[in-house]
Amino acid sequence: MIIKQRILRNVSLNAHPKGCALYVKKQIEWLEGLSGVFSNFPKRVVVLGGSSGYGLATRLVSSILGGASTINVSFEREPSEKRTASAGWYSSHAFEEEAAKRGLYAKSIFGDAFSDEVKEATAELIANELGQIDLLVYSLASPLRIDPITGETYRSVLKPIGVDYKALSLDPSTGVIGEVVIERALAGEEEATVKVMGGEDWELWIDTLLAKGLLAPSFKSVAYSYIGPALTYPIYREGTIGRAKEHLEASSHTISEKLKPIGGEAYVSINKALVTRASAVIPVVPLYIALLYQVMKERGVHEGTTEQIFRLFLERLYTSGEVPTDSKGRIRVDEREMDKEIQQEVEHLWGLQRVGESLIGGDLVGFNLEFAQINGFGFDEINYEEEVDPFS
């Protein structure tokens, strides 16, 4: 079939297998161009949500630089005769092919990471093929979760708490500024979002693997999160997702206590705002990212997902001595984004935007290109008029 990108409400409905493979190869080329010794990086790694975004970047950094064996656990759509697979399915297979060329162990378990069945299957794979693991990364973003104990389904929502929220937005397809009104969370939606996006499932994963003796001495676990600027607080940090992130952060301390007998540690890493399949659908965020990209690129401090995770490993998680954290015990690799001068410039640009007019001063081209490429589109090297096997 001929595969051209189809987008609905900032969601890519399809993906290009050759483009996803090229995206992975380009990230690998950047990593292999780095100089240095990375022998202190973990050697056996499980990434929950390791098929895209920061999760995929974690597999790339730990495997290509550290030589790690990696297991990805994620929920992905397989290809069919009439429909492409999800970008994460193609990217995972592409990475595993590249890993095999380099003699590196890399496997995926596709399924519901919230379920007991997938936890047990992952534990069995670790026990049989890796023995133990040195790092577990929690990088899941999901609209729903079925509680493995009660069977109840919980759905996460992106809503403010207490009051409705009105703010500027950006239509990336046209570059026109609009306005979005998001109604306040209904009764029970805050709690449901915490059940899906909080730290409960992360803790269940640790409990399962710890009980089976699958966590190595000095084991580490890290969950990825975001804080962002005051501009996005009402919909993000002070909204339903923010409550879930607070629960995630509290869970890191609970998990660390459980890991003390094996000398283990758990952290939440606050990462930079980037274009990912998850971030692209959050209202207000595309406008903020377009403005942020413009400012950070002009100052030469912009980073993509792979660069961020490389710095997380090199300067935070696997530096000599104690892991550096903020006053709440969180790892911060968002310090360049949150630099006072950068945020002041973003706020200035935000103030220039007018509803119904084109974006002023933002990197719309960069936003759209990155969104396209994480789904396998937008590469000059690929002829998108050619027939492609969706199963390739």
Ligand code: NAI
Second form
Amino acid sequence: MIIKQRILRNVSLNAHPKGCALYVKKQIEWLEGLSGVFSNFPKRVVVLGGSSGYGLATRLVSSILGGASTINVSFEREPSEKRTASAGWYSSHAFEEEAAKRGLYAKSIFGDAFSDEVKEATAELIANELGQIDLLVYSLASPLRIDPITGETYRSVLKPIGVDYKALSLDPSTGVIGEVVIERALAGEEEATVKVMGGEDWELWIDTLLAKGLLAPSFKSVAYSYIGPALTYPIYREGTIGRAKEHLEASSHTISEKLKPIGGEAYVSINKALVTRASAVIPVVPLYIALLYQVMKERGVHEGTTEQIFRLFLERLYTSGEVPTDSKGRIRVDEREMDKEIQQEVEHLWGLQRVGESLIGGDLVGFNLEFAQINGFGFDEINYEEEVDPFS
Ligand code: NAI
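Next up, the form predicted together with the named molecule. The previous block was the form predicted alone.
So here's everything in the complex, that chain up top.
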């Protein structure tokens, strides 16, 4: 099969096996080039959503730097005769091959992390092969969740609350600025989004593993969240997804209480805006990210997912002494994005944009390249005219 990227509304419909493997290898190369002592990093790690984006980065940092045994639980499409697998499927397999070469334990469970079955299967794998775990990372980004008790399906939406929202947007394929009007959430949509992207399922995971004695003394858990600038508040932090993130953040406190008997702790880490499969589909975000990337790269403070998680481990979660947090108990690795001068510059650039015209400034090339590469495309080293086995 000859595989060229097909994109529909900022979603990549396919992925390239060799490119996904190269993406993983390049992240590993960067990690292996770092010097330092990482012996206090956790040794047995479960990453929910460990196949792509921030979750994949977490798996890479845990394994390659900390030498951890990792289990990834994610929802990915397998390859077929007619269709490639999803990027996360290829990336997970590529990572596991690289881990094996280094004598590191790495397994995946592909299925619905929200279901009781997958929780049970993961618990069994931990019990049989790892004994206990030291870290559970919650990095799911999902459009829907089936409640394991009622069987009801909840769908998350990315909408403002109370008022319609009109804003500039960027079509990354043309580089032209447009305008989007996003209608306010309908009755029930806010609650449904909290059901999917809030902390209920995270707490269920902890309850399940804690009850079975699978969490080691001083166990930690972290879930990823985002705040972002006022520019994106109506659609993000003050929208339906923001409500879900508030719930997730509140859950970290409930979970911490539950973990006290084993000396455990739970945190939310507020990470930086980056191009991932999940963020590319949020209205307004591609424009914001293109502008942010330009400003951060110019100032030499840009980080990708792997760099962010490296800093999260080294300077926050596994630093000697207390985990540093903000006044609400949240870990922050978004401080470079939120720096006042960076945000002022982004706002200035935002103000220059005109509907119907090409993006002024902004790192459109960087945005598109990263979006291509997380799906295995856009690498000079790979000949995309060549036949490739989608099962490889
Ligand atoms: P992503 O789309 O790259 O990864 C999502 C992961 O969730 C994938 O591994 C996918 O397989 C898994 N997943 C989805 N539904 C599942 C299900 N039902 N069962 C099992 N696995 C499932 O997304 P990204 O961006 O890495 O997001 C991860 C977390 O990081 C999210 O909570 C997101 O809000 C947060 N975050 C993302 C930021 C960004 O700019 N991308 C910034 C700050 C936080």
